[in-house]
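Quick heads-up: it's one chain on its own, the form predicted on its own, in structure tokens.
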Amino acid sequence: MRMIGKAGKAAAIAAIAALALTACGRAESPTPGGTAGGEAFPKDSSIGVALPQKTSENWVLAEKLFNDGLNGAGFKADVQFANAGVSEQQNQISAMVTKGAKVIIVGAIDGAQLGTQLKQAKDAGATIIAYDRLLLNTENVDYYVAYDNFKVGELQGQALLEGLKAKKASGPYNIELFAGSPDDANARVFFDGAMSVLKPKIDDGTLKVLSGQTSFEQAVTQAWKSENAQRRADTLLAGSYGSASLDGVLSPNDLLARAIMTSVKAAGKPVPVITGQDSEVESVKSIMAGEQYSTINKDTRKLVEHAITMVKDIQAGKTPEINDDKSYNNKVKTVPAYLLEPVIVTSANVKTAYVDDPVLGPITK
């Protein structure tokens, strides 16, 4: 998990730090899969990319970008989705090793369930890059490339507060909290980033969670499935909001935000201020229509581009660029990371946030 060095965040993530960093030291400098200064492996080598289920538009886009980018650079791209679950991803990574993949990029379904396969890959001389989601409980990961996921949560928390204030000048405000899937290492990071902003307001009474469900474990959405979020929202509304208003919802991504809004509408209540993430087409349209309040723009093109840049550096025997070598501890080692900056998007900037996006640009004109 990520350990944040900024003083203002220390208290908010103390519990995670204690769990994730116990008896763990700082990682040694990364060693690419070859001798620095010369070609680490042939340019036409196989590069494995193990992706999770197709649970969002961004994962589907990543598949195309990895295929186009790696093949265009002269590599042999082996891009696989594990729609059947963890065991399928385990088998896919093993198959990539058998086929001689020199680098394996892993967007894990469950970052703690791939230890055997990652060791197999390292023993075969492959370099492992964790993509978007940190690989946990293993020394067999070399690099991590992702957006700054704690900041994603902070931005979501800030957006929720700003949206509530814009709707009603002063509190108290009734809110509910949703988190992602507990087997996704990012889900808790998103949640704790948001709670570093929201918990002080819960403690002072500005925000009221009428269900009383304020912990990550209570807020999780198994497998990031929209039907699970909608079912929980139905239960919360029936149990705690008979005559009370629901003013805001912390939603960790766009898919779940839309599911929660469906539940709220079915209950005959006004749509609350609701956050999201991923800049999915339907949610961007919803923001423009004045329903979903915010999303987070994490441009998949930039993330894939940097992952491929790392592959190119490793192939050439160079150490890939990192910009964070102390924050992302996976409970065994601190994984050298390159973090990209997320951007909050609301109705205030939705028409300028996607000007160079080939899909969203035309929609927001």
Ligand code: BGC
Given for the second form:
Amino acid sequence: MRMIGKAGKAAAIAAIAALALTACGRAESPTPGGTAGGEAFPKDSSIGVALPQKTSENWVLAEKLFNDGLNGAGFKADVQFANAGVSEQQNQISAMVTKGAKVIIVGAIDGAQLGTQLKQAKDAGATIIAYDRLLLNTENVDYYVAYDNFKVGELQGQALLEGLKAKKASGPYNIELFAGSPDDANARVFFDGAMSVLKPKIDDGTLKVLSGQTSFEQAVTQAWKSENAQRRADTLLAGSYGSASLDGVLSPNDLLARAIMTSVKAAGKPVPVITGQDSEVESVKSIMAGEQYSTINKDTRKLVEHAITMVKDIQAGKTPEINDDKSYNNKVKTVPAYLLEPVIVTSANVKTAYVDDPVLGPITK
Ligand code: BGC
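Show the other one: the form predicted in complex with beta-D-glucopyranose (BGC), since we just had the form predicted on its own.
In what comes next, the whole complex appears, and the chain from above leads the way.
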């Protein structure tokens, strides 16, 4: 749960040293980056990485990057997907503890359901890094590494408004709102970020949500499943859009954007201005073809690289660098975070956005 406001980097770093001392119980130096008098654990130790379900391409890529990066640095990578759900992820984290993992990186399916396993991990001396998704209702999380989720939502809201204006100079515009899975802590943050931009325009009548469904609870897509978004879009179109046009859709990610576009096409309506996230191959192609309006570039390589940098620092007895100590309160503590900047991608910058990306670069040339 993101709190409003961000600290300046200097203030954040100062406060973090103190936080890390109490939260991590490992660092002895008052300055970030200072050594704690030697290695915290042997370099060939096991590092657990608990990933959720393969609900978007970024998770699949993360698996390979964690395996390559951790093994390449001399650690023993133990990377697991929990495709069967929360209890499988709980069992995997317990097994990582049993195998002696010194750091456990967690991309949670449900960030509020891992309290017992995280306590077990901390009691065994492991450091816990929340990856991409925050871990909730627990003191047993040391660091958070992610793209700035609130910013992702803001960028989506801004892109939707810009795309609508580019199509028709003035409103009102008919839009519908979709959110991610309510068990993923990110979903509400994305939605809140987008609504910080869109709500004033709903309130002043520029945007009209014909279904009337404007709350997070009404907009959610259980388990980030495309069929759930498609079904809801079918229902909204049938119930509220007889002859009316659907001008825009807030979609939290690319997979759901494509599902919603499928529904709109099946209803015989033109594709609306629609947002996304993740820079998935099919969606980047769709942007190039002038269908999907926007996506967000959250380069998974950079996120995994930063998580591994944290592991290396912890192993070396250093306090990992963080750049935010204010924004991510998990209802028990404010988790020291390293946030990366997401980038909005539309047809205007799709040819330059991925120049360094080995998969998307060649497609967008
Ligand atoms: C990630 C998104 C992703 C979604 C579904 C979120 O937690 O931040 O990038 O689209 O999960 O996999």
